[in-house]
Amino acid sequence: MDPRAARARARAGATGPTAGWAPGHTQANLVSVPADWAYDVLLFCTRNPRPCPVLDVTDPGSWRTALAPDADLRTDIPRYRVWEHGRLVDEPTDVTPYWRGDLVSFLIGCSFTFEGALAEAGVPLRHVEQGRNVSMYVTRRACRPAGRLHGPMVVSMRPVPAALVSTARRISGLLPAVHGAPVHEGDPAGLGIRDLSRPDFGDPVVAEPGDVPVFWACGVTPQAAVMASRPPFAITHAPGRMLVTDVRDSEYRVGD
């Protein structure tokens, strides 16, 4: 499907993960906060660019983004999360009733964006093959605090055949605006992850013989910061459910 069709699908009620939607187009994570928290979020993202690469920031109250001018940030993501004081209070498919005139929205790069390039290079995407959401884990690596925001880095994990790990590292490294190269490869204990079969977000993904777990910084990190820092109100995407934008992946590619 093309990006407009993908957004229309979300608006019509599709709630599944967006991995594989509109291949070749950038996907984005969402975090919307009251304006008096916006500088904290911007500073947090600036200090933690691997998990939180900012692609766009809206004006207060706006539900439009330059990444997809006809998109509506209130309706065009398959599922949202609504937070009050760090507590999850709702997971609707439409946040129009919750929208406020002081909300500033941050669109943050998503690793789903480089999956098309990985597939083209022959790197299998096990979660797509298995019809599952990607596995995401809270790590023991603390992000650099910013103002009132603090929290751990979240990573996404993809099992990659050992012979293709270097390929996955090289391909994703060409797209730093959507998390770039992996932050860890191999033993999950190095990130403080005890059990790959029990992700904190998303679904468990079954590895094939010879696969190595490869971990990328993840745009769910701001949600971990919301849970830890407890701003009075926030809206985010539900993990694995992104905004599909009109921007081509190639616009964020930095080399060959």
The other form holds:
Protein chains: 2
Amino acid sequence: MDPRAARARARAGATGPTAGWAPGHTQANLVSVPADWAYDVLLFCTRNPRPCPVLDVTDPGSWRTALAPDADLRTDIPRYRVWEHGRLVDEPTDVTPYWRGDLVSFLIGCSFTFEGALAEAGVPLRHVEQGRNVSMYVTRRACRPAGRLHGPMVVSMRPVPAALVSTARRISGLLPAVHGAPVHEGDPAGLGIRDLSRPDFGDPVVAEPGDVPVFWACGVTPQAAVMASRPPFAITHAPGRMLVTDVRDSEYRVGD
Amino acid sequence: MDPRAARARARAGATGPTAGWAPGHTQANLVSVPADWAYDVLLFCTRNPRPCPVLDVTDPGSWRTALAPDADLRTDIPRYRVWEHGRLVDEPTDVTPYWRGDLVSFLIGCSFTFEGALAEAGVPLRHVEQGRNVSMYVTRRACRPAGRLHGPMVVSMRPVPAALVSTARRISGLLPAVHGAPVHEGDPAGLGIRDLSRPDFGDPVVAEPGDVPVFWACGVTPQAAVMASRPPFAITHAPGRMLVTDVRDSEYRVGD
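Switching conditions: you have the form predicted alone, so give me the form predicted in complex with a further copy of the same chain.
Every chain and every other molecule in the complex is listed next, the one we just looked at coming first.
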């Protein structure tokens, strides 16, 4: 499946999650806000580059992105979330009816981007093996606030065999534009997570014996900031349902 | 010289350049604009991360930065440039008289940050050997515009022995927050640079036999955008005269 086919599949109604779609191509989180909130969102992302690495920002009203020139941001994500004053009001597969001329859209790096590189290096992806969405958790680590925007860091978790944790750390670390190295390894309590079997977003993923939970900063973080900071209106992707872009993962790898 | 001593030296009137001050500590470019231009500047930086990697953004009016909590952005840079409608109107060593309550300041990564790592790896730094400021050039490569902001990419150039170019590329590539890998190596004409002996900023630097000119994206780029885009008011550092921060260079290295 190439990126164009992946987006066509989303447009035709497939609801994801998108992990494993169009391997080798970067996937992106979406958050769209009215233009008068755009500076706060961009500053929030700049001040919190690990969870919120910005890959592209649109001009107001535009549903086009440089990351995938023929994509339509209103239809090409498998499922969206629509927010009013921080409250989830709809989860449609098409946000054309909700679109506004003043919306500025932020495309934010996604950890799915380094999963191909992890798999190539022999790091098993338990959620893919189990046919589930990755587990995501709201932590008690606060992001650095920006203007009216504040909120906790959200992380994704992958169980990794202990002997492969350093490999996973090294490989993801070379992709800082898509969250980079883990923010935490081991005891979930270090991030204030009580129960790994009850993720805040996504599905529970079963660890194999000898696996260590490894946590990466997650692009759902801006969504948590929208929930906490209550802008009058926002559109985001639904967790795990990403925009598949035309950009090769290798474009974001440093140190080659 | 530690970073605090370096800033005290600037505050006391030393005019730089700052290459080699407080080795191992990150130096930063400054651009301050009125708040109603801040979104355009931040978006310009986001869209042009190679020349404009943002390390910190202040709140309006604040002269404090998280990169050096006791620094005063109005006095601790050796020399400033003051701009009105894109025209250079002053080059003071202290901008306290020019400061305004609506100024938002951007601290942008500087290639001096990777010079320590280059030197450690045996890559000679000709401008340091020759006691000169690094050579900087305006290229004919346009940055991606953002709102009212547009302009050409500026680069710094270091002559590197041919056998060490790949080392220089690899080492700087691990520091994407301070411009990362070179944007060009070899023939200056590839960037539209006519004469290496006549830099647009900084000093001419003499190459040794067998050296290849290596070009990195440069944090003077926002200054070129100010010149081209003519915001009513702006303050920048003078090229080569940076803010010495408390942050260790190693903080910005990926892949460790």
